[in-house]
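Coming up is one lone chain in structure tokens, specifically the form predicted alone.
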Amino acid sequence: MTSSPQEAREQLVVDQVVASFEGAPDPRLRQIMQALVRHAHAFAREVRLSEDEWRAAVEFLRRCGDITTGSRQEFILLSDVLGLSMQAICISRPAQGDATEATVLGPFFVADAPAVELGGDIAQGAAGEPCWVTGTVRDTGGAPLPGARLEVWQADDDGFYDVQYGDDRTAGRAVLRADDAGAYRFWAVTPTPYPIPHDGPVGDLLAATGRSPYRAAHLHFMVSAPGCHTLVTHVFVEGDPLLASDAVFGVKESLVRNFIRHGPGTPAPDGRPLDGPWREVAFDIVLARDEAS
């Protein structure tokens, strides 16, 4: 317990720093910075943060910066494992009718993925059990959204995204367009659980706190259409034991689906020849309308 004179000294520092932002011309920036200062100082005072612990934190952030590249975002990963990414999404995307729930972007989204035709294979050589994915895209009023743009990406059966291989391959990601009825369909590989990158500072943090780096099995979607909010979401595999302990808190019950398994020799919906087992999943997507629409 701190003495009254000590509390006064500490509060003086807080007040001085908060006041330093009073002249910020942007009122929103002023609000954010002053609230950040109040909360950050309150945290430091609550845990009685030592200088050595502060230096360790600064070193941790330096290491996050050092390991970040164009294909690996350690700061996004840190935000994800602290639940801040999901919290920002929850605040920014309040419930609107039956709109599909949003979830985290993750650190492995890459713009300019190759286009595939409806019914095409986004795996493009990625290892894994074939999976037929279908669904429709509509708005919260029930109207189909013809031509809706779907960006889809996923890890392979070994738990890696294409950008993690370092050989410039493109696999497990693609862009496609819904048809005139708002329907889409494509081949992927059946999602499997995998660890987030844990060979860096974020992995060290998880290990030190006894947390698992594993994500529940999922397939990423980014879906957009004129007049609608762009949606970033996942579809998760029903029965996955990691649904309750996803490392980045991205699982929503409404996004869990049954990936139906078919044995060898079962005809594929599009006639694709398949020697082994395969799965299929239906995932309908509902986009929220822009307020101005």
Second form
Number of protein chains: 2
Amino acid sequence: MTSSPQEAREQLVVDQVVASFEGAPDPRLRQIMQALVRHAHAFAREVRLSEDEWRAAVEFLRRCGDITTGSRQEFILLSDVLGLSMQAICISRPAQGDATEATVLGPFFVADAPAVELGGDIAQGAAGEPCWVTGTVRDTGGAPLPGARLEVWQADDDGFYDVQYGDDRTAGRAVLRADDAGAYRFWAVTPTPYPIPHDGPVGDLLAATGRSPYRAAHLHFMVSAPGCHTLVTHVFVEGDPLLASDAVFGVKESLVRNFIRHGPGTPAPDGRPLDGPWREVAFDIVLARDEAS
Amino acid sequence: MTSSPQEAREQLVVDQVVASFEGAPDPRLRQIMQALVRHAHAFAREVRLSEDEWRAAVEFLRRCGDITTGSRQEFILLSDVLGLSMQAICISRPAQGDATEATVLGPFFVADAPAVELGGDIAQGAAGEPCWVTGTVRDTGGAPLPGARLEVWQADDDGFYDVQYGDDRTAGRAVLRADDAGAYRFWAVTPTPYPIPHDGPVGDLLAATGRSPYRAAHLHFMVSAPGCHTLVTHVFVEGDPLLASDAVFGVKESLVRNFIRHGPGTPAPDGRPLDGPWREVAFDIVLARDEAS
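For comparison with the form predicted alone, kindly provide the form predicted together with a further copy of the same chain.
Every component of the complex follows; first up is the chain already shown.
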């Protein structure tokens, strides 16, 4: 292929930068940096990136850094809305038998959540419609996983996680253990759609491109058991109109469930007194065995 | 082309993200974001980016944000060492006749530098070997540009720009005007190689990949005249061993000049008393006409 003098000038820059990483002692880091350079330059050349646009990009990253704190991770949000968080999961977690699909961790996971007994209420004061969540945990070989560890967390009815209130409350999160048959059950609140934090540069990007900051309603799960891959996933609400436009591309069809609605007065499965409507959902979880990786 | 189920899963993520930008009202922003998504995902898929590597990348960007201040722009340094700053210039400034080639602005330009008379000394106290710099400014049509504005700035002999000392000094920078024939002349200090700031994450990246943080020795110019494109460039020192490994890929062969060395006792061209060796360099500058763009 012949190239114009201008193409040759641009390719020379790419070649110089790729060559500069040739001496990297770690072959994996060398591979990543050289590929990053090739793809980043291909992007800039394809769109004919102007100097003003380059300056705008640098300023955007500076603003991301400026708003980032321990509890506000703007670079994770950026990766999320560009689908890169979901793509990294997709690459790392190829389908294994009938294992439950993974999705994004999100920025609101907290280690060492309080333990809650099976059948207990993880809301712990989080506002919302009560929701009875049940299921089983088994492995891809079909064997139940007694005592499997389930970490569950969710936003309240106002769309906020406990950590977003900044007042040290703990609500809407818990660690549970499956019973001897690998079954689990707990009360939560019915998930509702909420926006990702959008008062920063990532929110501005979504607004400028006509995209919604809303996530489809979901409940987070992290499920682990000895000998199995730890699964990070969500269960989504059937019929949620946001399923097709989730801001972080976390929706997988296989993770959507019917959250059955019960009117006021319908008795709860565990006899809990309820004075309004409530829901229930069944979400069976299948973990891949480590040896299948 | 047939694709595996895994390829199809990954491509589905790309397609969803590209589609999410389809409604962006600004067609240029839509084009840029969709191309960015395609290239970024192609990178992640090509290297089979792991979740740990994704986390390391997010943490790297967080650290870049953390060290960034008004006078320390880590994202510019990152763009520089990936050659993206130079590529943006290369794309924006195609060759025009015999116009002088552009190179990176760098992070140390300051607007409103002090005016210095032709023949004066821009060092203003910056340490280093005296260097007599002369040249002409003309346009690509061959016409001299009387009164052309030259902004020049440089590091001192210790490799630091005035703004890096944090004590409000102004040294090694000035604004000059070419004379009626488009000629200029001034004293500076002979440029020496210096490292870009490398005590942050970008420095760590260079160290981890076996790259030097050093820039080839240079003197910065920003040259403007009515009816012409403003030129941002450097003049480099012939024989500098760092010409082939400039940390930011700013070297163009056409910008390298002989900095002629004179021993102690050699009279200066303007009669300035000098008690040691000094140098001189000629650097003629050609600006592209606006109408040629």
